[in-house]
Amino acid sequence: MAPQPHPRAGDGRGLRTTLSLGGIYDKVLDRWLTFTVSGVRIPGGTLVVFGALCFLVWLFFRTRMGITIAAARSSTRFARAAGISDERTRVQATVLSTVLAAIGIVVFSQSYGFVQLYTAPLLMAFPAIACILIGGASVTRATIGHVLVGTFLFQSILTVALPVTSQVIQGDISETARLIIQNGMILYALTRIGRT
């Protein structure tokens, strides 16, 4: 029997932590409804999906289930007095946030062109928390407006801060700098919560 050749790197065997989406759904939303403003390409499809999801969440919190979740979140005693099951609303809120996170990671993956299987779901929560806190949300109250303002501010700060950090510190520390800036924003926003 002839000896089998050793598998080469990149031939599809073994454990992979990152999968390329080329030819599958790479940049599908980014290419859909794309327009250019002053030479800058704007991914219209991604913005439309983001806006539609924001509207659906806003609409959901106008329904009976959304109002019960909001009531249970604001005051547990009031929710119990009104006959709202605290455990049930926690399960509903967890399911809703998990579904939104799953949609968000799919949109994120198509925009970047790859799926990160192990670290992305673990690290996904910190940018979301930083965005909503820097947007002015508190522990007891968060709105779609906080999400929109926070996302704009967070991405603007990262866009400006990373090139400056790379110039000050010679070498490529973009990932480390991103984590430091992101966690610093979370700490800053949490220290401001008690003063509002």
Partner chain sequence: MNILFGMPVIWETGGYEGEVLLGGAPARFHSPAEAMDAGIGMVHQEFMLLPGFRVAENIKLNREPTRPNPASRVLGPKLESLDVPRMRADARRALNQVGLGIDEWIAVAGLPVGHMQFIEIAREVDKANLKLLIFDEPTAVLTETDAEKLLAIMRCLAAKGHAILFITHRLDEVLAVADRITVLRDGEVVGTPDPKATTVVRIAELMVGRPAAVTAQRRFFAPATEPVLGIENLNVDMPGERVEDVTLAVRRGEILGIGGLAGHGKLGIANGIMGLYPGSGRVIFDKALLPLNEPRLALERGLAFVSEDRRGVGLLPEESIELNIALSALEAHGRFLHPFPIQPLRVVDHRAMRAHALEMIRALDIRTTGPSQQVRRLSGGNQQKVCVARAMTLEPRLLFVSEPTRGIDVGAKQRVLEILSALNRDHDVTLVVTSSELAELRAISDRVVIVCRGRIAAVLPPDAPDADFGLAMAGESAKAA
The other form holds:
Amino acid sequence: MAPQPHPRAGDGRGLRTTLSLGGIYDKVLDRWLTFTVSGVRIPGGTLVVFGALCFLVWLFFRTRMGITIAAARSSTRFARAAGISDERTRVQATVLSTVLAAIGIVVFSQSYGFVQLYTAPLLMAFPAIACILIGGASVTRATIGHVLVGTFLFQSILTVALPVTSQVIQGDISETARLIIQNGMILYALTRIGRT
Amino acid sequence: MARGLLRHAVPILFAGLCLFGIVVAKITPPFLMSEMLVRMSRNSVLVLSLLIPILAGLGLNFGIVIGAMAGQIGAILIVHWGIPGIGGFALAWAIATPIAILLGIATGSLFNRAKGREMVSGLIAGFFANGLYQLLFLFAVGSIIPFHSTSMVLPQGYGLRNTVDLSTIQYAIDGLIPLRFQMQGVEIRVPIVSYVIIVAFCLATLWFFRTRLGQQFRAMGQDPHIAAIAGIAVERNRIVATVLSTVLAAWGQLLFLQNIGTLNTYSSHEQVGMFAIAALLVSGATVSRATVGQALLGTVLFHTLFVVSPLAGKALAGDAQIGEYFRVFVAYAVITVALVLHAWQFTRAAHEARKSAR
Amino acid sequence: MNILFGMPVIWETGGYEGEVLLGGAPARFHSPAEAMDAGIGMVHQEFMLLPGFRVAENIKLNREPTRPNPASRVLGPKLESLDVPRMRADARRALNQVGLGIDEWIAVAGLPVGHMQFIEIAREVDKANLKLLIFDEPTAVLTETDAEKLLAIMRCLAAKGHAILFITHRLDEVLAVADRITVLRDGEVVGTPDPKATTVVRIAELMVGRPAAVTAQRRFFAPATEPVLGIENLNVDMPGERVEDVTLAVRRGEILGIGGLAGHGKLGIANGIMGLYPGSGRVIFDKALLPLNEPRLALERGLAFVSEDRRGVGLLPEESIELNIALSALEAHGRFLHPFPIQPLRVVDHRAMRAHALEMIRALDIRTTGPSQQVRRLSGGNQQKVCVARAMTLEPRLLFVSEPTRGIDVGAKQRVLEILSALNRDHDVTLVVTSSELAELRAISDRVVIVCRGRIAAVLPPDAPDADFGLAMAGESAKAA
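After the form predicted alone, can we look at the form predicted in complex with the partner chain?
Let us now look at the entire complex, which starts with that chain.
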């Protein structure tokens, strides 16, 4: 039905599960502005793009629309009294979140070098949610600071988990550790809703 | 008449889909019958385990995955100890029960802390428990916990293999009283004792609805606040409901495994919750209302679709995989529609209640 | 009554002091179950019936007669089977006692409210150990005939030896059935008149009490000005504060007070006009029709509202003072924004917002460490000033203020009332003040409207006699006149 895919994407019937980005946009951001600090390569371009997005999100929460959305989310009843449409802000917020997620996966894949199809996108949400919760955010309140701290901590735990646990248990435990930590964090957040 | 049709739109739609699939794939009655007899005996108890939490107002218990894990722990242990047959099955059942009770208490307490979000909490709790389960069987077994049956352990010396052979307890229940007959050249096996157990669980559930505790659950399901005013220990009963559901799920999973004969250590339990819930919803049951009859009807419809859709996919598009995708799509679509309908009815009911109060 | 019945709300909100004596012995109930065991029954104001349950199931809820069965002998009495014939027989007997002839095996949903009330009473009567029965405003939802039937049943129950605690604001009913009367005002006992020697007027006076010496500098009002807000046949569906068929005119430049007992709809009027709860009827503001249920339109047209629910509706407690003050005007009028071609993406002008907040803090004397302090950290009185500041920032021509002094200390009360008077006097804002504190309404208003059962019972000058206010609040004025 659809036009034939490019040969590297599939064998003519459906796309492969994992598409290599080698030679397309593999590491375009990572390589741009890359530099080395005492032997460690720092992907400068990716960091610059991330920084720019942080700034844009920060700025957005200072625009009229951003304030409206934030107010509507922290108290629906307050928002209604202030003449804000609850439904509209809900849709706006979801659209923006989805757009950012789309950008996020493009940035992720250029660094990772592959695009994963099918079930892979399903596994993206949970680690992200766990990150922001570990950063100290709650279901009703989150800042860019929470994002930065949380991502750093969560990824550190997973990176450190491997060498530490291998003292006791052999094998790569980080995937299991990720499951436990991320779902544990989400469960904890679920039990905290509506409490102060 | 038209209203009745509309009310039963969901099961009628699915019955239609099944019929359509049967016709295009030219499935013969004996084949369908033999498949369905097996599948019903495997899955009915798991679907039944959902009823009590619905009665008590907890919604669909996605946490039955945790019960299924308890069942698997029992199964793994008796294989390790090498206890075969009905004795092994009974022991697995006896081991799984206390584990399921403990896990049920934990899940129930979690639900009490996350009131109004039981369903998503149950789902996540299942994922969380899956992590712990992996930690136990993929890493702890053989390294921290001594486990010497080498046939079950991975070559590296720790962690269980992906499959555990349950042939020692296969058909332990199904084959107790064997009944086989030929029908148009197809051998049909009827697992009589399994069906006796399923009927017993159905009757027990019906009986439970008519006990004092069942009446308390029903009152809680309608309005926890009023139930509390009437002196019902709502929080405690919510835990009891979760425990009952978890235990029943553990038993159901064991019944399922003794029929299949192999255990996929890390994946057998994963889809239990989704498929049981989808099966229940296919019958037209809702998040707040489900009967024993609906549980059975839903199991029949959903698993007919299971049998039929790959064959129909092959007959229509020349590819069984398409039918397979369709089936997964149906399972999730049914759950999504049911949850959206529930949210919609909930807000509408609140609105109606306000109106009628004037 | 919530204390007597061990309702969870008491323990969740801080418990109580003092002692309850039951049959001479001190009693302290931590849950409704304990209270019920001690022989206390309650007929709740909002119905405590399960709509999906049958009448008999509701009457016997959690007290079902049961029969033991094999499983229950092993696993405990909770698993005994329900004895349906006995449930029905018990329910029938109780229903007959309260004179309700309906089938005991039909569902409660869809029954008329009057029936539900009697089912509640039947449930309490059915309890074998019942000593004290509490009625919380039982006649509020009943028709005249049903109410009389209820009073007859109460007398009959009392004659059988059940003590009855009858909580109501309908004074004639109290006089008709009570053996003893206690009048409460703001949580304090203000009198225990003898029902045989007192009158409706005397009780009404006790309810209202003497107006306190709150005297803001009130400019007496020339009553001839034109109406700025015309309300015709307003109905508002606000839970617990329902408004029914209210017609009222607010004159330009006046301070109109709205008073009445809790739950009678005085709060619903402002909430309905501002579009916060579904309403119907005609509202004319400034000679043009104001569509209801559109909060944004109401704000844009020059109305503003200081809500009675400060924490829920009035403030964003986690946010700064300056944002709270600026937010409504930012939303409704697009103030405090830097210019930018795409309207929704205009960035907030922090400097303007800060300057305005500082001005308001000075003008209203908000005690704070600075405009960026979280509103949550302010005292109740200062939070209320922030609410007023936000409404003022909208530069409204008509301002609704609900419960301006609820939950704030005495000094701040006086200050808030002065601010409101000044706003009316110096900025020419028409004010509609709704308050449970009649004294303060009488101190600052030009006219006081008393609402009872969702309707306007009377429009009184602030210096009318106490008894007139009390009678109006009890809905007696029509009969007395």
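For the two forms, the rigid core is made up of the largest set of C-alpha atoms that agree within 1.5 Å on superposition. Computed from a predicted model, the values in this text were never measured in an experiment. Residue numbers count along the first chain shown, from 1.
Superpose on the rigid core and then read off how far the CA of Gly184 has moved between the two forms, in Å.
Superposing on the rigid core gives a C-alpha shift of 3.7 Å for Gly184.
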